[in-house]
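So this first bit is one chain, no partners, the form predicted alone, shown in structure tokens.
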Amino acid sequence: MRDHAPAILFLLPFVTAISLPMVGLKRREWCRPMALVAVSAMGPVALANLMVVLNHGEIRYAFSGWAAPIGIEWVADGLASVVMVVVSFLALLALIHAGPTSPQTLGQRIVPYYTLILLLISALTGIVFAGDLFNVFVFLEVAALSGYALVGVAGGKALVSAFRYLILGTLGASLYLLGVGYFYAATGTLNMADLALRVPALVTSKAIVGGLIFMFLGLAIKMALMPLHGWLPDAYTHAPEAVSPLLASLVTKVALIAWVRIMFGVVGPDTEIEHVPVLILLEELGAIAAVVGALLALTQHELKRMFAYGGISHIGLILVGVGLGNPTGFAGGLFYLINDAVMQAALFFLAGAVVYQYGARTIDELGCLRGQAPWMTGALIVMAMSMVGFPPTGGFFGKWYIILGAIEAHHYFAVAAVILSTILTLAYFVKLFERIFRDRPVSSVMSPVEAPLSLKVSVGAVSATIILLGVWSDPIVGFLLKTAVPTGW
């Protein structure tokens, strides 16, 4: 039974998703409880899967008994198992948060709404576990199609944002699939473990080089790596408050995980293209994204748009860590990815709560929080500490390990990028707190309503997790060093 955990984690939201349209014909009010039950069950299964991997090593799950490379194989290794715990936890909190913040005009659309959310969660699970390049593509597209529709649910400007997301997402998927085709033409296989045995001998092949470039460009769009980030700010800003946290915390991070598995598990970290080390290129792209993303966040006036650009900056920081070419930086980058998933969920939970309780969407309207909602202000302080990188939060330790890795590699440009992005992050949070503690609320802010318990639970849980990740940073990083670092480092 323990070896079936990856399949169970996928089937819980997937089976519920395909059941909701039938149930919703008669009982629309059952949709939300069914979704909550399915996602709640994922947490214990994800933890059990992680314990199995800790005690017995990775799980290779062959569907229908067909062994790889002929059959479809899923791999639950240390990294995938940790990420699935994060996905399960944040997906549950996102559904709890979605109760009061979901659009009130859904009506009969409540059935496809929760169906799409569950399909998105199941697709993210498939990406994390998929052991071959084509299945990564399949689940990327299921997640993307669900995301396009969920962004557009709000109507109005969200429809334009969803269309832009659709165009760029389709371009990314096409580039990725083109790269997969090149890999198959050169090797005759798509299984990652099988590819890892064949690709090193063909690394100078134009098909392999071209395939790698196309797959990177496709996944770079999916992870919103600057300058391929154009779809993200509008999508996160105009998406419903119930949807933004799920997209911001998980979609880009899982796409980045897919790239890490391809780069380090298939191609190899020492690969060069025309004598240019791929990791050095990734690190430099990440450093630019980290600084420019934080700078753009500083110039924003809408709260969700500021947080969206902050997320783009942190994608760059993660790429800096994994691109340093040593275990310290790699583990630090992955640890920061986990922290950033939680931090992005926390920020968009808070943004949704502020909109629900006060109707405040811009930074200038944040004065409404002064003396009115100490739980929101306290949570924002915790989030700011982690985003900037103050101890004892998880964000501090993630940046610490990335900087240590950069110093070990003598990559001082990366150190400067992390420090500069941190200063800029501090600057835009100072801007937020200045509005809260110095400015009076503007007249456009509506009279406050009582915040439901579900909003306080979701914001409080992620705020506590930010601290706990800092407290548990040593064992988590140690586990990543043991299980996720490429062989030979």
Contents of the next structure:
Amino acid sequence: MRDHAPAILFLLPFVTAISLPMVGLKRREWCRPMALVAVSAMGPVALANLMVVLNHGEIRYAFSGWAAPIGIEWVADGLASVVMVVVSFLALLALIHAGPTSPQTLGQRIVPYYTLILLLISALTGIVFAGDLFNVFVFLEVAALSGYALVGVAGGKALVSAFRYLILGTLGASLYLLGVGYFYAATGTLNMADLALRVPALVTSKAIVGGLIFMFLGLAIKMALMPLHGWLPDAYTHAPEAVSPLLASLVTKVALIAWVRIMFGVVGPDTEIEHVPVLILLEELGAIAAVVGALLALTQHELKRMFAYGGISHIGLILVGVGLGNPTGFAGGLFYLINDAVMQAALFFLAGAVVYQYGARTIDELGCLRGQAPWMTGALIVMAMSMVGFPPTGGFFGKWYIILGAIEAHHYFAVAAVILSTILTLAYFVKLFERIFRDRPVSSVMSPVEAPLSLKVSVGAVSATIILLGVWSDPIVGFLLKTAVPTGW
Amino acid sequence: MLELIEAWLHRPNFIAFVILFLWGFYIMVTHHNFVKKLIGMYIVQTSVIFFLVAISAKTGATVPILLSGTVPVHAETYANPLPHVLTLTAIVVQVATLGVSLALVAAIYRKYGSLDEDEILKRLE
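To test you: the structure above is the form predicted alone. What is the structure of the form predicted together with the partner chain?
The next block holds the full complex; its first chain is the one shown before.
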């Protein structure tokens, strides 16, 4: 029974998702409670799964009893289990937050809306656990399709952003599938563990090199790595306030997890293409994304767009961490990934709450927070401290381990990039706080309303989590060092 | 160089794949009409599916169904079913993507009365 946790985690949101349209025919108001129950049940199961993995080692779940490589296999290793806890926790908070901030014009469409959210969550579970390259593709597409529909659900400007997201996302998926085809043609298998045995001998073949490049390009579009990020800012800015946190915190990060699994689990971290180590390329792409993303965030006026560019810069930081090629940097990068998921959720929860209460979308309108919303401002200060990287928060420890790893590897370019992106992050938060504390307070666009409990809970819980991640950084990084680091280091 | 071209000519299906992929990509990038972009996207997806079929083609093979359990199995006489299953799944994904994208395009047309990217971007400002 205890080994079935991965399948249960997937089936909880999935079965609810497909039963919602039937229930919703008669009882539209049941949708939200049903979704909440299903997703809140995921939390304990994810924790139980983590405990099992901690005590008994990784779970390899073979569907219908067909063992890999013939059957489809899911792998719940240390990394997947930790990320799953984060996914189920943030998904629950995002659903709580979605109550008041969902678009008011949905009407009958509230049923497919919750179905799509649950499908997105179940697809994320699938990507995290999948032990098979093709499975990753299918779940990436399920997540992406629900993502496109959710971005466009409110209509208006969001439709065009959703269309652009769809075009680029589908191009990414096609490139990824092409890479999978190359790998299959070269090795005759799709199972990651099986591939890991066969790929190292073939790593000089053009098919493997080409496949790796195509898969990277595809996943780079999905994770919005710097030059391929074009779809992200528009999509996250115009998406409904209830949807952006879910997309921003989880979708890009989970695509990055898929890449980490392919790079470190299948191909091996020491791979070189024509004497160029692949990891160095990753690290430098990440460094560029970290600096340029933060620089672009500095130039934005819309709150959500600024946070979206902040997320792009953090994807770069995570890649710097995992690309350093030593355990410290790798564990630091993954710890930063967990932090970044929480921070992005926090920032977009806050942006959603500000829109809901004050109707403020640009940073010039943020002056209305002053004196009126001390708790929200306090939460924003905690988030900013973590984004910039001040000690008691999780963001500091993530960057700390990344920098330690970079010094250990003597990659001072990476150290400089992390520090530069930190300074730029500080700059755009200073710009934000200047509007709140120093400028003349502006009257809010609409008369402020009392914040509903669900907004307070979601914003408060993520802010507390940011601090807790900092307090518990040592055991979490220790756990990642013990279980997630690829063998051979 | 001549050898390379000769090697290409021995694999016309892969040349067809490359042409289709680049053609679709070119349409996606250069056309301003949303439906034409979708057509380009569809060609790209189809070309990848064509590639999956092309790598698994096998002459003289039969369907992978065992007629009796006693006769020894010669794996080389059967077609590999896995790429076909992958192709089917990829087609399902493609159809779903096309459905969502057409719904989006229809919603855009109802809202802006146009499918031209430049015109819509002008109206967005």
